[in-house]
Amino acid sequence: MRILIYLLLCLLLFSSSCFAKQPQQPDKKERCPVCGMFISPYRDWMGTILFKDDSQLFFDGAKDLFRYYFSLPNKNDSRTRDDIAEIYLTDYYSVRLLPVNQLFLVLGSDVSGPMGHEMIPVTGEEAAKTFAKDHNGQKIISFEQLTPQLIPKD
């Protein structure tokens, strides 16, 4: 009996893991919605925004996105944040897209990405300690922490 409770418990786990929204990888034709650049050739830098209608946008960097995340609604984008399903950035050390949640930001750094300044995806707090001590980091936040404000302007 405790072996087939323990099957079933697998299977559910198993099954919710798989319906769970994924990010896709752009392809070569996708760009920027805030500033037209190619994703492809930025790939180590990419972010993505996943909506609940299963629609997907991709972004050159993390400032970006988060430009575009405060801008909703706007004249081009009727969505509101509410219509956000989860948001991915690339964590700099291992390169692999994970959720905003799981990461930290490190702004103020010396590390520029594609469109300069760039705020930096760091998993976990030691991490992001580390990347500011080393890189001439200023602050380190959490996405729930971050305000318009803080985007960098460049």
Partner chain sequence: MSARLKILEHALASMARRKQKNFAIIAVYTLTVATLASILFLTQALRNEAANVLLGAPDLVVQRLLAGHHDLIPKQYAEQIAKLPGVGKVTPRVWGYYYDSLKKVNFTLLGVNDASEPPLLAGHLPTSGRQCALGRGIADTYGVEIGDSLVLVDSKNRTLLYEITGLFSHQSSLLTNDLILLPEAELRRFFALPDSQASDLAVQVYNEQEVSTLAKKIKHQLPDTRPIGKMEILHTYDTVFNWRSGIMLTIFSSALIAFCILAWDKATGISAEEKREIGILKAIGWETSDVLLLKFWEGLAVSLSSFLLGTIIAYLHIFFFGAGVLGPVIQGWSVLFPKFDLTPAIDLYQIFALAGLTIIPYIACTVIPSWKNAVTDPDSVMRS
The other form holds:
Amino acid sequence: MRILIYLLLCLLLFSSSCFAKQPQQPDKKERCPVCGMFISPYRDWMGTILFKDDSQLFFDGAKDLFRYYFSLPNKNDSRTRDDIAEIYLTDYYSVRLLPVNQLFLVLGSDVSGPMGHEMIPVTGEEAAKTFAKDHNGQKIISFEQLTPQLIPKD
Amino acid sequence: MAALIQAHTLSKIYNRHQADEVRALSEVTFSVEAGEAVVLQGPSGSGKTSLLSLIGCMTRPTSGQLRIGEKEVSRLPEPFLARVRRETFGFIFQQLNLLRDLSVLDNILLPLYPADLKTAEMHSRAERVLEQLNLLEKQRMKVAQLSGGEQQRVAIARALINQPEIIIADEPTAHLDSTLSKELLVILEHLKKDGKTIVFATHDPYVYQHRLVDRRFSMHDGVLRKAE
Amino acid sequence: MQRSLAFGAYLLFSSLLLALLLYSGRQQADTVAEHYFPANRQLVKQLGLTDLSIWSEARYTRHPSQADLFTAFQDYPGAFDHFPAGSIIGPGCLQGSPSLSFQKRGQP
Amino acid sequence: MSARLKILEHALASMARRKQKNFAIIAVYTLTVATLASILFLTQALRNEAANVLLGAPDLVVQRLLAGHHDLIPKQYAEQIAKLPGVGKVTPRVWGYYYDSLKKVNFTLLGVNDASEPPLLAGHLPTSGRQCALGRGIADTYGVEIGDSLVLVDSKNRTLLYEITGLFSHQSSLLTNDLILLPEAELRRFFALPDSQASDLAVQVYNEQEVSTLAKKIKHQLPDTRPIGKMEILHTYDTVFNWRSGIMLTIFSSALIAFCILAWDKATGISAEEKREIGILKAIGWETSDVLLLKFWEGLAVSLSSFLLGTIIAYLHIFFFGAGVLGPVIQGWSVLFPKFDLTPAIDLYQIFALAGLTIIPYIACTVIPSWKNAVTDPDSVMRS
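Previous: the form predicted alone; requested now: the form predicted together with the partner chain:
Once more the chain from above appears, this time first in line as the rest of the complex follows.
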């Protein structure tokens, strides 16, 4: 009986991960809509917004992604934040794309991305604290706590 | 008509302000008309060669003026002097000064290289002088393989290739036997007939008593006098 | 005229030959980069190798990047060491030290 | 035909007059360029090889230092390191050296756990106790093949036989030439290594940026260790084979100095004959600039033709003939030296630098000494 429940659970987990929308990888010519830089040389910093209509935008860092996020709807893109299915950022430690709600954002650290000062996405609070300690991070926030004022300037 | 070569109080001092200062020429004044053959006589060291060098634009006078044709050359900068040398003078040196390992043709073409001439023009000129001096068959031979008289003719051919107005010859018979000297003077006589001006330096009586000579000067310790 | 033509022809020929060699080298490098570098990289990854096996005289020459800090002239891993002594003087033969040998198949 | 070309024509004609001297100069010059270019090609190829191939090396290697010596590292260090955020797999490596006093070679013995087939291997990796896989260099030196047995004497002086099950192909020689692979458990028995320890730890780090921070952290938490980053490994090879540093610069500069002596000798040795010729040319109407152009052509003819020839020879030598001449110089007293089957890696900048370093000084050495003679009045030829 316990084995059956376990199997069902496994199946559920498996299928949920199967059906949830997965981000595509960018091709070589993909550029960041905010700063215009190519994405592929900076895979370690990549972030992506997956819209409900299955379209996807790539950014060369969390900072640019959130600038775009807070600017929606803007003059080139009429979509609103409600049209977003999921936001993915690259976890600093594992260099994998993860959903933004699994990540903490470390502000004010000495690690800079392709566009200078960056907010660093880290999985788990423990790791975020370690990162802040190692890299002189000033503040750890979750995605819900993010406001446009907190985005680093340059 | 003005004289072709006009020298006025020409002086040349070598190694000036040094212990071994030599006054080679002092205040030489003379002129040569176009078509004339003029001889400078005098013992060695009397300044003949220095005067020829000055007239031939190989060096500049310490003081005085020199006019070649219409041109005042005594103060010209070096590149212009080289041009005057190339276009006006043909030199026959005492030592011949040929490049012995080069062919006859290469030797006589040498003065033409810096000039902007067409290749065909260069070769037709070469052919003409070679023919004139009876060297056509020898043109591919190295100078070192030729006899003394032939070498002498190569040197003359080289002097003529630029079609100069003035031929300068420094002791041309010094190293020649009497037959060759005779041959040389025959050639020079032809040149004079063609209208060339000839300036010699020599102490060979056979040369300065030759019928082609119009005027004679004698030099002594850098001073020029009219010879009797 | 003939000489400068011959010289020009020589220069042209040798520059073309050199260019051809460099170009073919480039082509060769591209195929190698495609096939044999990835294979070797995979090999390095699987075996966890750290160094090229060029000099096997001593451990600090076999694995220059892993050498001890106190190795002669070794300011940081891989500073090239024991030159010029190492290229002139060989190591001494230790008494009674082991050696490598093989036994052919089928032999006792 | 312009005046310049005509002067080139004369330069070539006058060089042809001194055939022996000019051939000797061209021969020495070509040899110098060939040597220098061979060094450049060889080192650049090795550098390129290292940079490409060693990208697969562990991101971090953690050694233990005991009293300044490289020592065995306890396996529990691996667990501690694995806990650090950003660290992937930590693999204990087991390896050592085996010295053959007859051939004077240090073999590298490496323990393998993973029996999955690596590329460039004929046969298979050792799986059970008494098997081994060898590098091509060993097999060639001792003339053995798969199925033969390797005889080793272990740390307790027992003679052990290992059946050869795999040989690496020659394409991996630069990596595996002197390698002997044994199963890890067998290697531990052979060296009498305790199970709880390893030679060092290979640490996987996901984010390249984090390697130096992790190295610092490991050094802080485990003060008796010495972490070596992949970048340091790559930098090591970059430095060893950098043409501007170390041994290469030594060889390079000595060849260059030898060449300068040649050029200087030629320069100062401007003969009375040459002086007289310059005088004659000036007397018959050449300008100073024409004479200098003549000398420039002479210098260029020698240096350019030697440079091209030397570079071609160097290329053929390194990439077609396996560095046959230069190899032994670099190899020193190595017996097990990989056969260079190098991939051409050409840095055009280096070739241009070499051209600049050889052609320009040579032309300068030809032109400058003639200068003084070219600017003096030509009347000296009248008085000789």
